[in-house]
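One chain comes next, on its own, written out as structure tokens in the form predicted on its own.
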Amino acid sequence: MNAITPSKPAPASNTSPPDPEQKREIISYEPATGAVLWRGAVSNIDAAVKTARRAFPAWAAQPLSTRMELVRRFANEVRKEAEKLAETIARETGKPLWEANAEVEQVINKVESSISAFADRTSQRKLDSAIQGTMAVRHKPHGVMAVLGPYNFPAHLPNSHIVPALIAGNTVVFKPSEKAPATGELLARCFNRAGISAAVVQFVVGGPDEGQQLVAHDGVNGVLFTGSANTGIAINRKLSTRPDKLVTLEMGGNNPIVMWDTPKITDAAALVVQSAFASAGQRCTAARRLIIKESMYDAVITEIKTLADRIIFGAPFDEPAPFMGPMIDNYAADGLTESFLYLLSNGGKAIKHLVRPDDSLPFLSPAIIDMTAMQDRPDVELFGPILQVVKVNDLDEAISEANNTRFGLAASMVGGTPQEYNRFWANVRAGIVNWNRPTIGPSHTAPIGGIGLSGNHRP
């Protein structure tokens, strides 16, 4: 999460900086209650990488069919542990239980889509020539992959790196976010129980220091990262002199959703609300900016506010089930609160205020703010339920405003004609471009990735 106010950046964990004597332990807290969920000793990164290197030759030598069968067994292990895994995700991230259950399904479904993608991307070819003989195009694994996972989808997103890496014959050292180690540990156990050894998929515990060690380690052949732009840039800079290392950066976005002519006002508003406020805005593909045709403004904004006012936010296991949970921690909630106040004091006009019912817990209500009057709008990813609105007069202006960002992950157009959407698609800078669909929830059978500060073009 990037706060706008530069004076006090949000700390990286739910606690104050640890005492030097306690630096070797990571503690995970439940955002909804503040209770301790999990604790564990920080891992020896050098030992983990060396173990993965020793395991690589035997794993790479396994027939492809064997590796595919083992990841399918992993999917079955996740099915067996589905209830426990979903409960852990809900408690550790604060997301509602229904959403945690959906994440577990994504973990399972990723296996077959990864197997299909491997077949599509690595087809073997033989080229015969009487003069040059026979030439074959074949694919080999890279070696040891470091997978660095985020906290918002602590099972699905790292799994989306781990499964393809394993199918291809790589070994994996998996470090989850220090805010979601309990989920990471359960995920790794499912791999190990499926018959993929703890040397082939290793779970390591650590914070930013251990992440840096893993990135820089000479025994690591690739870094597969999902997380913030700041961390991704640091990884890219660290490896700028190592062209031999495969680097995949999947980062955030200041994603636009463009609202154009449509008679279906309620449907259009629902797409905006879903895009902006699902997962309490803690998705890299969440809509941060609504760019709206001025003639549509009053009707659409009224409907969006009506829907947002009805959103239930609460703890993961509340009844009735909430649509939104809390932020990951109090520091994230503090940063978003400060950012909203900054926008208000610099030209923003509140349509729906950001409300924090309890200062001791990181629950925030959905917020909407009109930023049309602010000329130098901050280009940051506010990783939470704040939707910024900008009015425009024509489609060229809308596309220009959509591209007024260093990010480039997701963009969506709601309404308009097929010809107008084609103009939008051709000119907007984003890796994922949708029409009459939310910015979130991309198909995992298609490549996913971004440009600019959102990624390095690798799906």
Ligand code: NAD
Contents of the next structure:
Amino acid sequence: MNAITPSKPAPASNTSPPDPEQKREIISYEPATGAVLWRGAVSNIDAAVKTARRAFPAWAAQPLSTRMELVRRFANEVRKEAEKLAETIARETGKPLWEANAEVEQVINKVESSISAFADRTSQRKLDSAIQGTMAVRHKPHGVMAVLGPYNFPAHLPNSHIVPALIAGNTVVFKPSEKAPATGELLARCFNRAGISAAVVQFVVGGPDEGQQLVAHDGVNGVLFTGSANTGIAINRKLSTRPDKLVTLEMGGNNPIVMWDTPKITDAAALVVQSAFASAGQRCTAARRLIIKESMYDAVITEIKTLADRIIFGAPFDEPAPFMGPMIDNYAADGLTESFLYLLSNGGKAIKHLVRPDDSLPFLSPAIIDMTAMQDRPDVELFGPILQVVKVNDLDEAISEANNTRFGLAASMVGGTPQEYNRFWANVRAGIVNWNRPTIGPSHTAPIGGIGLSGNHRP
Ligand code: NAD
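Would you mind giving the form predicted together with ligand NAD, to go alongside the form predicted on its own above?
Below is the entire complex, every chain and molecule, led by the chain shown above.
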């Protein structure tokens, strides 16, 4: 779903050695250099789930105030480890250090917002009962939650599942992405140091196979997943005969940003560049498609290209600090390069070419391609710095083009009148809808979730 051309087997550098005699290992590499960052044997998933089950009754029996106090202590542990955690995120994902620091802040802030969200959503209510007395609506935890994380925000996103699950009284088996286990391990240690035992939040090592085992395990009561639509669909399919399991799917997008009338050309262009190229396009909410009113095209595209030409991409600790880093691995960079060539050879007109300065490393430049002439544009999430442009004539056409996708995560409109924005808001199909804001950077105090292939209505 994140490349147009058929997928190839992953290069050796991304897989553990297939030695049947030895316990399989997961190896994490630094994308910017190819150096090994971390390695560890895959975990015994069955044993981990059984441990979490045994720990559940005692954790659930803790007073809510104790669980809240413990997650606040966790936030303090993250503060103490902030520098190391940010450095590990930067090394493991390749994102610039300033961005890794921002991710650590998000981890810390999520604790207080989860505490208030819990109070908002689960407050006890006393109601009149039919036979004159009163009754109460109260909430109980589910049991053991499996948390499956993606690689792009390897601390913040799993954490956003773990903290609310713990506050509610569930125990957690946390499997980070096989591309970011070092970050996952550090995060889990912060929970444990805060006094939340390694049985209550367990860190397990593994790839898709271990993910599948975890999802299917009888001892797991819920699956809290953030990742690609392909994986989300596989999880949904696997659990089609298990209506008892809670399933939260937060998946990708093919997000539109619609450009309408505005005199502020530079500001508008900056919103587009931020939306498309922050994190090198490796954000679920990144703008993949710029849908632009014909009369705005020349001025805005010239400005976007000027800004994109100035973007510095480089390694996480470079000076001056880069705006964006590399793709997560060579496999991802290969897929995006092939996808860009596919678009080019099927009617796309390059406004700014995708450049890979060194074939042995996954750095890619920002790229912009006009796709107006292509009839059946592929509806896939190109998870990298490629912005597709489509020219339209009126707002109905713009909205219909924005909705021309099976995904529905984020959508933004830049410019236009309040009435035009209201029409956009009412008719665009997306979970997050913004005006004169980038598609990225949703507020973490609001629920975030998508529709269509982007999520299953459980933000
Ligand atoms: P991914 O789907 O490849 O992997 C996510 C997790 O699922 C990993 O831990 C992986 O080991 C596990 N997994 C893989 N196959 C599995 C299976 N069959 N059963 C169970 N578990 C399995 O995702 P990724 O490439 O790490 O992350 C990038 C994707 O995540 C993008 O599509 C992006 O849009 C999406 N994402 C969504 C959000 C959101 O909030 N909606 C946020 C960030 C990223």
